[in-house]
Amino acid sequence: MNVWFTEQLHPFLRVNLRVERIVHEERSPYQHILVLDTAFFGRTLVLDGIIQLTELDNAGYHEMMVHVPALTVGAPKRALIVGGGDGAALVQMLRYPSLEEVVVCELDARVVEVCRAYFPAFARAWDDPRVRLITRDAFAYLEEQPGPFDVICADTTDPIGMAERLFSAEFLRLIVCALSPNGAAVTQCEQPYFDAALITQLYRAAQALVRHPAYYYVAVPTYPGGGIGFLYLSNQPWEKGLEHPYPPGENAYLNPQTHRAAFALPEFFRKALQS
(Lines of atoms letter the chains of each structure in order from A and count residues from 1; the text may use other names and numbers.)
(Lines give C-alpha, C1' and ligand atoms only; values in the text may rest on other atoms or scores of the structure.)
Protein backbone atom coordinates (compact mmCIF):
# COMPACT_ATOMS: atom_id res chain seq x y z
CA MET A 1 0.00 0.00 0.00
CA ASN A 2 1.68 3.19 -1.17
CA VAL A 3 -0.63 5.75 0.39
CA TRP A 4 0.56 8.84 2.22
CA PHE A 5 -1.21 11.05 4.75
CA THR A 6 -0.27 14.71 4.37
CA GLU A 7 -0.71 17.37 7.03
CA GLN A 8 -0.32 21.00 6.05
CA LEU A 9 -0.83 23.05 9.18
CA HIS A 10 1.43 25.80 7.80
CA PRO A 11 1.44 27.02 4.18
CA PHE A 12 5.19 26.55 3.88
CA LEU A 13 5.62 23.05 5.37
CA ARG A 14 4.06 19.63 4.97
CA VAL A 15 4.33 16.53 7.17
CA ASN A 16 3.88 13.18 5.40
CA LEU A 17 3.35 9.73 6.95
CA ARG A 18 3.13 6.53 4.97
CA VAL A 19 -0.21 4.83 5.66
CA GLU A 20 -0.48 1.07 6.02
CA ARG A 21 -4.17 0.97 6.92
CA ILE A 22 -7.09 3.28 7.62
CA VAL A 23 -8.37 1.97 10.94
CA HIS A 24 -11.30 4.33 11.56
CA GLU A 25 -12.79 7.48 10.08
CA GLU A 26 -15.81 9.55 11.05
CA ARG A 27 -17.06 13.08 11.45
CA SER A 28 -18.23 13.86 14.98
CA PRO A 29 -20.40 16.90 15.81
CA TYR A 30 -17.15 18.84 16.30
CA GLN A 31 -14.44 17.50 13.99
CA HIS A 32 -13.15 14.90 11.58
CA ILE A 33 -11.59 11.93 13.42
CA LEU A 34 -9.12 9.66 11.68
CA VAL A 35 -7.15 6.71 13.07
CA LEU A 36 -4.34 5.33 10.90
CA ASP A 37 -1.77 2.58 11.09
CA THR A 38 1.38 4.17 9.72
CA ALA A 39 4.80 2.84 8.80
CA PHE A 40 7.43 3.32 11.53
CA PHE A 41 5.32 5.64 13.73
CA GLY A 42 2.56 3.10 14.40
CA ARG A 43 -1.02 3.91 15.19
CA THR A 44 -1.81 7.59 14.70
CA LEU A 45 -4.65 9.90 15.73
CA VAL A 46 -5.55 12.75 13.37
CA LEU A 47 -8.15 15.42 14.14
CA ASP A 48 -9.29 17.78 11.39
CA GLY A 49 -6.29 16.82 9.33
CA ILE A 50 -3.74 17.54 12.10
CA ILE A 51 -1.65 14.79 13.73
CA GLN A 52 -2.36 14.60 17.44
CA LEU A 53 -0.23 11.62 18.46
CA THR A 54 1.53 8.53 17.22
CA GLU A 55 2.46 5.44 19.19
CA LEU A 56 6.15 6.02 18.54
CA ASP A 57 6.74 9.63 19.57
CA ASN A 58 3.85 10.68 21.84
CA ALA A 59 5.90 10.21 25.03
CA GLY A 60 7.92 13.33 24.36
CA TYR A 61 4.75 15.37 24.38
CA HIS A 62 2.73 13.69 27.13
CA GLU A 63 5.49 12.94 29.63
CA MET A 64 6.88 16.46 29.40
CA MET A 65 3.45 18.08 29.57
CA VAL A 66 2.36 16.17 32.67
CA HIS A 67 5.47 15.52 34.71
CA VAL A 68 7.10 18.95 34.52
CA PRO A 69 4.26 20.59 36.51
CA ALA A 70 3.39 17.50 38.57
CA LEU A 71 6.99 17.04 39.75
CA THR A 72 7.09 20.71 40.74
CA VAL A 73 4.15 20.09 43.04
CA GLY A 74 5.63 16.81 44.22
CA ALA A 75 2.56 15.00 45.57
CA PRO A 76 -0.46 16.40 43.71
CA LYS A 77 -3.89 15.44 44.97
CA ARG A 78 -6.21 16.95 42.38
CA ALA A 79 -5.51 17.53 38.70
CA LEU A 80 -7.26 18.84 35.61
CA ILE A 81 -6.57 17.87 32.01
CA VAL A 82 -8.09 20.20 29.43
CA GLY A 83 -8.71 18.23 26.27
CA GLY A 84 -6.73 15.02 26.35
CA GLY A 85 -9.56 12.85 25.09
CA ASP A 86 -7.06 10.32 23.70
CA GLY A 87 -6.13 9.36 27.28
CA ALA A 88 -2.35 9.57 26.85
CA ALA A 89 -1.86 12.48 29.28
CA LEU A 90 -4.24 10.77 31.68
CA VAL A 91 -2.04 7.66 31.74
CA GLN A 92 0.91 9.79 32.85
CA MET A 93 -1.08 11.72 35.45
CA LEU A 94 -2.42 8.57 37.09
CA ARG A 95 1.11 7.42 37.88
CA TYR A 96 1.07 9.69 40.97
CA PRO A 97 -0.09 7.66 44.00
CA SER A 98 -1.00 10.88 45.82
CA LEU A 99 -3.73 11.73 43.30
CA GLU A 100 -7.28 11.57 44.59
CA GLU A 101 -9.06 12.96 41.51
CA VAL A 102 -8.26 13.74 37.88
CA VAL A 103 -10.85 15.74 35.95
CA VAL A 104 -10.65 15.46 32.17
CA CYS A 105 -12.61 18.21 30.43
CA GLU A 106 -12.92 17.13 26.80
CA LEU A 107 -15.27 18.81 24.33
CA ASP A 108 -15.76 15.84 22.01
CA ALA A 109 -16.99 12.60 23.61
CA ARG A 110 -16.37 10.73 20.36
CA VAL A 111 -12.61 11.31 20.66
CA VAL A 112 -12.68 9.51 24.00
CA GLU A 113 -14.81 6.67 22.64
CA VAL A 114 -12.76 6.20 19.47
CA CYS A 115 -9.44 6.26 21.32
CA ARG A 116 -10.69 3.80 23.93
CA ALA A 117 -11.49 1.44 21.06
CA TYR A 118 -8.32 1.84 19.01
CA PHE A 119 -5.55 2.86 21.46
CA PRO A 120 -5.55 0.06 24.06
CA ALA A 121 -2.42 1.36 25.79
CA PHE A 122 -4.43 4.42 26.92
CA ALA A 123 -7.88 2.85 27.27
CA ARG A 124 -7.46 1.33 30.72
CA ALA A 125 -6.83 4.72 32.30
CA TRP A 126 -10.49 5.67 31.88
CA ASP A 127 -11.53 2.85 34.23
CA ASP A 128 -9.54 4.26 37.15
CA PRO A 129 -11.99 5.36 39.88
CA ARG A 130 -10.05 8.59 40.38
CA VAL A 131 -11.01 9.80 36.88
CA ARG A 132 -13.97 12.09 36.23
CA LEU A 133 -14.75 12.86 32.59
CA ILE A 134 -16.62 16.06 31.75
CA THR A 135 -17.64 16.49 28.11
CA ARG A 136 -18.02 20.21 27.58
CA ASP A 137 -16.17 23.37 26.57
CA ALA A 138 -13.19 23.84 28.89
CA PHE A 139 -13.32 27.63 28.72
CA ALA A 140 -16.86 27.66 30.11
CA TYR A 141 -15.94 25.01 32.68
CA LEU A 142 -13.07 27.08 34.02
CA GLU A 143 -15.26 30.18 34.15
CA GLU A 144 -17.25 28.36 36.84
CA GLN A 145 -14.12 28.31 39.03
CA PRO A 146 -13.98 24.54 39.62
CA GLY A 147 -10.61 24.60 41.41
CA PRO A 148 -8.44 24.39 43.23
CA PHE A 149 -6.30 21.97 41.25
CA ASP A 150 -2.70 21.18 42.14
CA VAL A 151 -1.83 20.45 38.49
CA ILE A 152 -3.50 21.65 35.29
CA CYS A 153 -2.45 20.43 31.83
CA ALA A 154 -4.06 22.07 28.82
CA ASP A 155 -3.65 19.35 26.19
CA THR A 156 -5.27 21.35 23.43
CA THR A 157 -5.37 21.23 19.67
CA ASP A 158 -3.89 24.08 17.64
CA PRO A 159 -5.40 27.61 17.75
CA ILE A 160 -7.95 27.04 15.01
CA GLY A 161 -11.71 27.59 15.29
CA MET A 162 -13.11 27.02 18.78
CA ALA A 163 -9.61 26.32 20.12
CA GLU A 164 -8.49 29.90 19.46
CA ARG A 165 -9.93 30.94 22.84
CA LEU A 166 -7.56 28.47 24.52
CA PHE A 167 -4.61 30.58 23.34
CA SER A 168 -5.60 33.83 25.01
CA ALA A 169 -4.65 35.86 28.07
CA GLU A 170 -8.13 35.25 29.48
CA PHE A 171 -7.72 31.48 29.27
CA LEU A 172 -4.39 31.73 31.09
CA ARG A 173 -6.07 33.82 33.77
CA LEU A 174 -8.78 31.20 34.21
CA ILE A 175 -6.15 28.49 34.58
CA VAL A 176 -4.20 30.42 37.19
CA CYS A 177 -7.40 31.18 39.12
CA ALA A 178 -8.11 27.44 39.22
CA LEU A 179 -4.67 26.55 40.62
CA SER A 180 -3.98 25.86 44.29
CA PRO A 181 -1.48 28.32 45.84
CA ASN A 182 1.50 26.05 45.22
CA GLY A 183 0.12 24.47 42.07
CA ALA A 184 1.59 24.37 38.58
CA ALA A 185 0.06 24.38 35.12
CA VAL A 186 1.27 23.76 31.59
CA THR A 187 -0.43 24.67 28.33
CA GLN A 188 0.40 23.44 24.85
CA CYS A 189 2.06 26.48 23.29
CA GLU A 190 3.00 25.83 19.70
CA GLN A 191 6.38 26.16 18.00
CA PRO A 192 9.06 28.89 18.36
CA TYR A 193 9.93 29.06 14.66
CA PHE A 194 6.37 29.32 13.38
CA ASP A 195 4.50 30.94 16.26
CA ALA A 196 6.94 33.29 17.97
CA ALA A 197 4.52 36.24 18.02
CA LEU A 198 1.71 34.22 19.64
CA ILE A 199 4.05 32.63 22.19
CA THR A 200 5.56 35.98 23.12
CA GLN A 201 2.09 37.45 23.61
CA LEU A 202 1.07 34.58 25.89
CA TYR A 203 4.36 34.73 27.80
CA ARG A 204 3.79 38.44 28.49
CA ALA A 205 0.34 37.61 29.83
CA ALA A 206 1.80 34.86 32.00
CA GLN A 207 4.32 37.26 33.51
CA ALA A 208 1.44 39.30 34.89
CA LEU A 209 -0.23 36.23 36.40
CA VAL A 210 2.47 34.14 38.11
CA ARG A 211 5.92 34.63 39.59
CA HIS A 212 7.70 31.95 37.59
CA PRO A 213 6.42 31.67 34.03
CA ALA A 214 8.64 29.77 31.61
CA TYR A 215 8.63 28.30 28.14
CA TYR A 216 10.10 24.93 27.25
CA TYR A 217 10.41 22.84 24.12
CA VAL A 218 10.55 19.12 23.31
CA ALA A 219 11.24 16.94 20.27
CA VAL A 220 8.23 15.29 18.60
CA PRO A 221 9.17 14.28 15.03
CA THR A 222 5.62 14.09 13.65
CA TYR A 223 4.72 17.65 14.66
CA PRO A 224 5.51 20.49 12.23
CA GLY A 225 9.14 21.48 12.62
CA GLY A 226 9.87 18.37 14.68
CA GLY A 227 8.86 19.68 18.07
CA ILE A 228 6.34 21.43 20.28
CA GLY A 229 6.53 23.93 23.12
CA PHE A 230 4.78 24.45 26.44
CA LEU A 231 4.04 27.45 28.63
CA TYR A 232 4.71 26.78 32.33
CA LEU A 233 2.61 28.71 34.87
CA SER A 234 3.35 28.63 38.59
CA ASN A 235 4.45 30.62 41.59
CA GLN A 236 7.05 27.90 42.09
CA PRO A 237 10.09 27.65 39.80
CA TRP A 238 10.19 24.66 37.45
CA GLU A 239 13.59 23.72 38.86
CA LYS A 240 11.85 22.50 42.00
CA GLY A 241 10.63 19.54 39.98
CA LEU A 242 14.21 18.31 39.68
CA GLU A 243 14.22 17.67 43.44
CA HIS A 244 11.37 15.16 43.44
CA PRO A 245 11.49 11.47 42.46
CA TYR A 246 9.61 10.21 39.44
CA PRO A 247 6.30 8.46 40.08
CA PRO A 248 6.08 4.66 39.64
CA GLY A 249 6.37 3.49 36.04
CA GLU A 250 8.87 3.93 33.24
CA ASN A 251 9.65 7.05 31.24
CA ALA A 252 10.37 6.87 27.53
CA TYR A 253 11.49 10.50 27.15
CA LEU A 254 11.84 12.27 30.50
CA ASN A 255 15.01 12.11 32.54
CA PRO A 256 16.81 14.80 34.58
CA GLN A 257 18.83 15.84 31.54
CA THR A 258 15.86 16.24 29.16
CA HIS A 259 13.91 17.98 31.93
CA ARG A 260 16.56 20.64 32.36
CA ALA A 261 17.51 20.91 28.69
CA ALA A 262 13.91 21.55 27.59
CA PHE A 263 14.11 25.01 29.17
CA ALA A 264 17.30 25.95 27.28
CA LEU A 265 15.93 28.05 24.43
CA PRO A 266 17.65 28.96 21.16
CA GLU A 267 19.13 32.42 21.25
CA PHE A 268 16.78 34.05 18.72
CA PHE A 269 13.78 32.92 20.71
CA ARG A 270 15.24 33.70 24.12
CA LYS A 271 15.80 37.27 22.94
CA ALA A 272 12.26 37.50 21.63
CA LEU A 273 10.82 36.50 25.00
CA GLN A 274 13.07 38.89 26.90
CA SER A 275 12.68 41.88 24.58
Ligand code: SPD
Given for the second form:
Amino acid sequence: MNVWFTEQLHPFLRVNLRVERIVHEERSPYQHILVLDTAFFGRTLVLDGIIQLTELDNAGYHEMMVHVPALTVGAPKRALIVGGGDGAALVQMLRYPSLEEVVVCELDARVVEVCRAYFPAFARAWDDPRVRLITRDAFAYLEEQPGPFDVICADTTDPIGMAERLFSAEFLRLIVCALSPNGAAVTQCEQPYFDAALITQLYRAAQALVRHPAYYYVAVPTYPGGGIGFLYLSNQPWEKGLEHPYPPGENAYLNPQTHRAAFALPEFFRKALQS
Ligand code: SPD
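Moving from the form predicted on its own, what structure would you give for the form predicted together with this ligand?
Expanding to the full complex; the earlier chain stays at the top.
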Protein backbone atom coordinates (compact mmCIF):
# COMPACT_ATOMS: atom_id res chain seq x y z
CA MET A 1 0.00 0.00 0.00
CA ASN A 2 1.47 3.35 -0.95
CA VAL A 3 -0.86 5.78 0.80
CA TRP A 4 0.57 8.80 2.60
CA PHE A 5 -0.86 11.06 5.27
CA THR A 6 0.35 14.63 4.83
CA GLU A 7 0.32 17.19 7.63
CA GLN A 8 0.20 20.78 6.38
CA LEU A 9 0.51 22.78 9.59
CA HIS A 10 2.95 25.19 7.97
CA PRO A 11 2.60 26.61 4.45
CA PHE A 12 6.31 25.97 3.86
CA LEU A 13 6.80 22.45 5.24
CA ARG A 14 4.89 19.18 5.08
CA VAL A 15 5.29 16.04 7.17
CA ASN A 16 4.41 12.75 5.47
CA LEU A 17 3.77 9.40 7.12
CA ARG A 18 3.14 6.19 5.19
CA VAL A 19 -0.27 4.84 6.12
CA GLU A 20 -0.81 1.12 6.58
CA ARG A 21 -4.41 1.32 7.79
CA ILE A 22 -7.06 3.80 8.84
CA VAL A 23 -8.03 2.56 12.30
CA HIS A 24 -10.69 5.13 13.19
CA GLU A 25 -12.07 8.40 11.84
CA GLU A 26 -14.81 10.69 13.15
CA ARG A 27 -15.83 14.29 13.59
CA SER A 28 -16.43 15.12 17.25
CA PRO A 29 -18.27 18.30 18.29
CA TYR A 30 -14.86 19.98 18.43
CA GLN A 31 -12.58 18.47 15.81
CA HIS A 32 -11.72 15.80 13.27
CA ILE A 33 -10.20 12.74 15.00
CA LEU A 34 -8.11 10.28 13.02
CA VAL A 35 -6.24 7.20 14.24
CA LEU A 36 -3.83 5.61 11.77
CA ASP A 37 -1.47 2.70 11.72
CA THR A 38 1.63 4.06 10.03
CA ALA A 39 4.79 2.38 8.78
CA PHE A 40 7.72 2.59 11.23
CA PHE A 41 6.07 5.14 13.57
CA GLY A 42 3.17 2.83 14.48
CA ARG A 43 -0.20 3.91 15.78
CA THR A 44 -0.71 7.63 15.30
CA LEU A 45 -3.23 10.20 16.59
CA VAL A 46 -4.10 13.08 14.27
CA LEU A 47 -6.42 15.94 15.33
CA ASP A 48 -7.70 18.37 12.71
CA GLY A 49 -4.99 17.17 10.33
CA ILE A 50 -2.12 17.71 12.81
CA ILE A 51 -0.03 14.80 14.15
CA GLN A 52 -0.37 14.68 17.94
CA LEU A 53 1.54 11.54 18.79
CA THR A 54 2.96 8.37 17.35
CA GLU A 55 3.72 5.15 19.15
CA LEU A 56 7.41 5.37 18.22
CA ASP A 57 8.35 8.91 19.25
CA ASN A 58 5.81 10.13 21.82
CA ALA A 59 7.82 9.12 24.89
CA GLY A 60 10.31 11.98 24.57
CA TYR A 61 7.57 14.59 24.40
CA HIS A 62 5.56 13.23 27.32
CA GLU A 63 8.49 12.37 29.58
CA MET A 64 10.03 15.80 29.12
CA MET A 65 6.70 17.59 29.54
CA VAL A 66 5.87 15.80 32.81
CA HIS A 67 9.14 14.94 34.53
CA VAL A 68 11.00 18.22 34.06
CA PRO A 69 8.50 20.13 36.24
CA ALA A 70 7.61 17.15 38.46
CA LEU A 71 11.27 16.46 39.31
CA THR A 72 11.72 20.13 40.24
CA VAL A 73 8.99 19.61 42.83
CA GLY A 74 10.37 16.19 43.83
CA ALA A 75 7.32 14.60 45.45
CA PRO A 76 4.24 16.19 43.82
CA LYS A 77 0.91 15.57 45.49
CA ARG A 78 -1.56 17.30 43.21
CA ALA A 79 -1.20 17.79 39.46
CA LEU A 80 -3.16 19.24 36.56
CA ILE A 81 -2.90 18.23 32.93
CA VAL A 82 -4.54 20.68 30.54
CA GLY A 83 -5.61 18.83 27.38
CA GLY A 84 -3.80 15.51 27.32
CA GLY A 85 -6.94 13.55 26.47
CA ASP A 86 -4.84 10.85 24.80
CA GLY A 87 -3.62 9.78 28.26
CA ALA A 88 0.10 9.67 27.45
CA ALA A 89 1.09 12.51 29.81
CA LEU A 90 -1.16 10.94 32.44
CA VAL A 91 0.81 7.67 32.28
CA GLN A 92 3.99 9.60 33.11
CA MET A 93 2.37 11.66 35.89
CA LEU A 94 0.99 8.57 37.62
CA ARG A 95 4.52 7.21 38.09
CA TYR A 96 4.93 9.48 41.17
CA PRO A 97 3.99 7.48 44.29
CA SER A 98 3.54 10.79 46.16
CA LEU A 99 0.70 11.82 43.82
CA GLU A 100 -2.71 11.94 45.47
CA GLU A 101 -4.74 13.50 42.67
CA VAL A 102 -4.27 14.36 39.02
CA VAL A 103 -6.93 16.41 37.27
CA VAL A 104 -7.09 16.10 33.49
CA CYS A 105 -8.99 19.03 32.02
CA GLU A 106 -9.73 18.02 28.42
CA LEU A 107 -12.30 19.79 26.28
CA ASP A 108 -13.14 16.91 23.98
CA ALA A 109 -14.51 13.77 25.67
CA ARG A 110 -14.31 11.92 22.36
CA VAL A 111 -10.50 12.23 22.30
CA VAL A 112 -10.39 10.41 25.64
CA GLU A 113 -12.84 7.74 24.51
CA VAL A 114 -11.18 7.14 21.15
CA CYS A 115 -7.69 6.97 22.67
CA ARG A 116 -8.86 4.60 25.41
CA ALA A 117 -10.15 2.33 22.67
CA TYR A 118 -7.19 2.49 20.28
CA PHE A 119 -4.09 3.27 22.38
CA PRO A 120 -3.89 0.40 24.88
CA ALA A 121 -0.57 1.66 26.26
CA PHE A 122 -2.33 4.72 27.72
CA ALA A 123 -5.81 3.29 28.38
CA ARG A 124 -5.26 1.74 31.80
CA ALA A 125 -4.10 5.03 33.32
CA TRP A 126 -7.70 6.28 33.32
CA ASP A 127 -8.69 3.52 35.78
CA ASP A 128 -6.29 4.81 38.45
CA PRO A 129 -8.35 6.13 41.39
CA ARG A 130 -6.12 9.21 41.62
CA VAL A 131 -7.37 10.48 38.23
CA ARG A 132 -10.18 13.04 37.92
CA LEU A 133 -11.27 13.81 34.36
CA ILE A 134 -13.00 17.13 33.76
CA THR A 135 -14.33 17.61 30.24
CA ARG A 136 -14.47 21.34 29.80
CA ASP A 137 -12.59 24.38 28.58
CA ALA A 138 -9.36 24.70 30.60
CA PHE A 139 -9.35 28.47 30.43
CA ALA A 140 -12.74 28.68 32.16
CA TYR A 141 -11.69 25.94 34.63
CA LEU A 142 -8.56 27.85 35.65
CA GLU A 143 -10.52 31.07 36.01
CA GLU A 144 -12.36 29.36 38.89
CA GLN A 145 -9.04 29.05 40.75
CA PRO A 146 -9.01 25.27 41.26
CA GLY A 147 -5.43 25.22 42.61
CA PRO A 148 -3.09 24.84 44.24
CA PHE A 149 -1.39 22.25 42.05
CA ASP A 150 2.23 21.22 42.54
CA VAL A 151 2.66 20.44 38.84
CA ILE A 152 0.75 21.76 35.82
CA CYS A 153 1.35 20.51 32.26
CA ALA A 154 -0.44 22.20 29.38
CA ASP A 155 -0.42 19.41 26.81
CA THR A 156 -2.19 21.41 24.14
CA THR A 157 -2.66 21.28 20.40
CA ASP A 158 -1.18 24.07 18.28
CA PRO A 159 -2.36 27.70 18.64
CA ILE A 160 -5.10 27.44 16.04
CA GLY A 161 -8.83 28.00 16.58
CA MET A 162 -10.01 26.94 20.01
CA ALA A 163 -6.46 26.42 21.34
CA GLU A 164 -5.30 29.94 20.48
CA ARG A 165 -6.27 31.31 23.91
CA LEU A 166 -3.97 28.76 25.54
CA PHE A 167 -0.98 30.63 24.07
CA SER A 168 -1.62 33.98 25.77
CA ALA A 169 -0.15 35.94 28.68
CA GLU A 170 -3.51 35.63 30.45
CA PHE A 171 -3.43 31.83 30.25
CA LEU A 172 0.11 31.80 31.68
CA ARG A 173 -1.11 34.05 34.49
CA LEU A 174 -3.96 31.65 35.28
CA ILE A 175 -1.52 28.73 35.35
CA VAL A 176 0.90 30.50 37.69
CA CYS A 177 -2.00 31.52 39.99
CA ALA A 178 -2.99 27.85 40.20
CA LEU A 179 0.52 26.69 41.23
CA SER A 180 1.54 25.94 44.80
CA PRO A 181 4.41 28.19 46.05
CA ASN A 182 7.12 25.65 45.13
CA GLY A 183 5.24 24.27 42.14
CA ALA A 184 6.34 24.08 38.52
CA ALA A 185 4.42 24.22 35.25
CA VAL A 186 5.20 23.68 31.60
CA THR A 187 3.24 24.62 28.53
CA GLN A 188 3.68 23.17 25.05
CA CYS A 189 5.45 26.05 23.33
CA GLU A 190 6.07 25.29 19.68
CA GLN A 191 9.17 25.53 17.52
CA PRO A 192 12.04 28.07 17.78
CA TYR A 193 12.57 28.24 13.98
CA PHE A 194 8.93 28.67 13.04
CA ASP A 195 7.38 30.40 16.04
CA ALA A 196 10.14 32.61 17.50
CA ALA A 197 7.89 35.68 17.77
CA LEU A 198 5.14 33.86 19.67
CA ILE A 199 7.61 32.10 21.97
CA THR A 200 9.48 35.33 22.72
CA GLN A 201 6.22 37.06 23.58
CA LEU A 202 5.21 34.23 25.94
CA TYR A 203 8.67 34.11 27.49
CA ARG A 204 8.44 37.86 28.26
CA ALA A 205 5.08 37.27 29.92
CA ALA A 206 6.61 34.40 31.91
CA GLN A 207 9.45 36.64 33.10
CA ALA A 208 6.88 38.93 34.69
CA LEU A 209 5.15 36.02 36.43
CA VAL A 210 7.85 33.74 37.89
CA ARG A 211 11.46 33.97 39.09
CA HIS A 212 12.84 31.15 36.92
CA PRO A 213 11.19 30.97 33.49
CA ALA A 214 13.02 28.86 30.92
CA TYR A 215 12.57 27.31 27.51
CA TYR A 216 13.61 23.78 26.60
CA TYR A 217 13.39 21.56 23.59
CA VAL A 218 12.78 17.91 22.81
CA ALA A 219 13.35 15.90 19.61
CA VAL A 220 10.13 14.53 18.12
CA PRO A 221 10.79 13.31 14.55
CA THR A 222 7.13 13.46 13.47
CA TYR A 223 6.58 17.10 14.50
CA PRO A 224 7.46 19.79 11.94
CA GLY A 225 11.13 20.67 12.24
CA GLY A 226 11.81 17.46 14.16
CA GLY A 227 11.04 18.77 17.60
CA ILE A 228 9.04 20.99 19.89
CA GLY A 229 9.68 23.21 22.90
CA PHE A 230 8.20 23.82 26.31
CA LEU A 231 7.94 26.94 28.43
CA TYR A 232 8.95 26.24 32.03
CA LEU A 233 7.32 28.37 34.73
CA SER A 234 8.39 28.19 38.34
CA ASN A 235 9.88 30.12 41.21
CA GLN A 236 12.32 27.25 41.52
CA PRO A 237 15.04 26.73 38.90
CA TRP A 238 14.73 23.68 36.63
CA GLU A 239 18.20 22.54 37.77
CA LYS A 240 16.63 21.51 41.08
CA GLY A 241 15.05 18.64 39.15
CA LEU A 242 18.50 17.13 38.63
CA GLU A 243 18.75 16.52 42.39
CA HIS A 244 15.68 14.30 42.70
CA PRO A 245 15.42 10.59 41.85
CA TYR A 246 13.27 9.43 38.93
CA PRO A 247 9.90 7.92 39.80
CA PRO A 248 9.52 4.13 39.42
CA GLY A 249 9.26 2.94 35.81
CA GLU A 250 11.44 3.19 32.73
CA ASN A 251 12.43 6.32 30.84
CA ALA A 252 12.88 6.09 27.08
CA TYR A 253 14.23 9.63 26.55
CA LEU A 254 14.96 11.35 29.84
CA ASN A 255 18.30 10.94 31.58
CA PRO A 256 20.45 13.52 33.38
CA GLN A 257 22.19 14.40 30.09
CA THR A 258 19.02 14.96 28.02
CA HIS A 259 17.49 16.85 30.96
CA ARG A 260 20.39 19.30 31.04
CA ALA A 261 20.89 19.45 27.27
CA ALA A 262 17.23 20.27 26.60
CA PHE A 263 17.80 23.74 28.06
CA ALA A 264 20.80 24.49 25.81
CA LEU A 265 19.37 26.75 23.11
CA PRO A 266 20.80 27.66 19.70
CA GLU A 267 22.45 31.08 19.73
CA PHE A 268 19.95 32.85 17.45
CA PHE A 269 17.11 31.78 19.70
CA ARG A 270 18.92 32.38 23.00
CA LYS A 271 19.57 35.95 21.81
CA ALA A 272 15.94 36.42 20.78
CA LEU A 273 14.77 35.38 24.26
CA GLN A 274 17.32 37.62 26.02
CA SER A 275 16.76 40.71 23.83
N1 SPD B 1 2.44 20.25 16.05
C2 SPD B 1 1.99 19.27 16.98
C3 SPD B 1 1.92 19.73 18.37
C4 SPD B 1 1.17 18.74 19.20
C5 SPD B 1 1.31 19.00 20.63
N6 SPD B 1 0.39 18.25 21.43
C7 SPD B 1 0.53 16.86 21.41
C8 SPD B 1 -0.38 16.19 22.37
C9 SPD B 1 0.11 14.84 22.71
N10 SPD B 1 -0.33 14.43 23.98
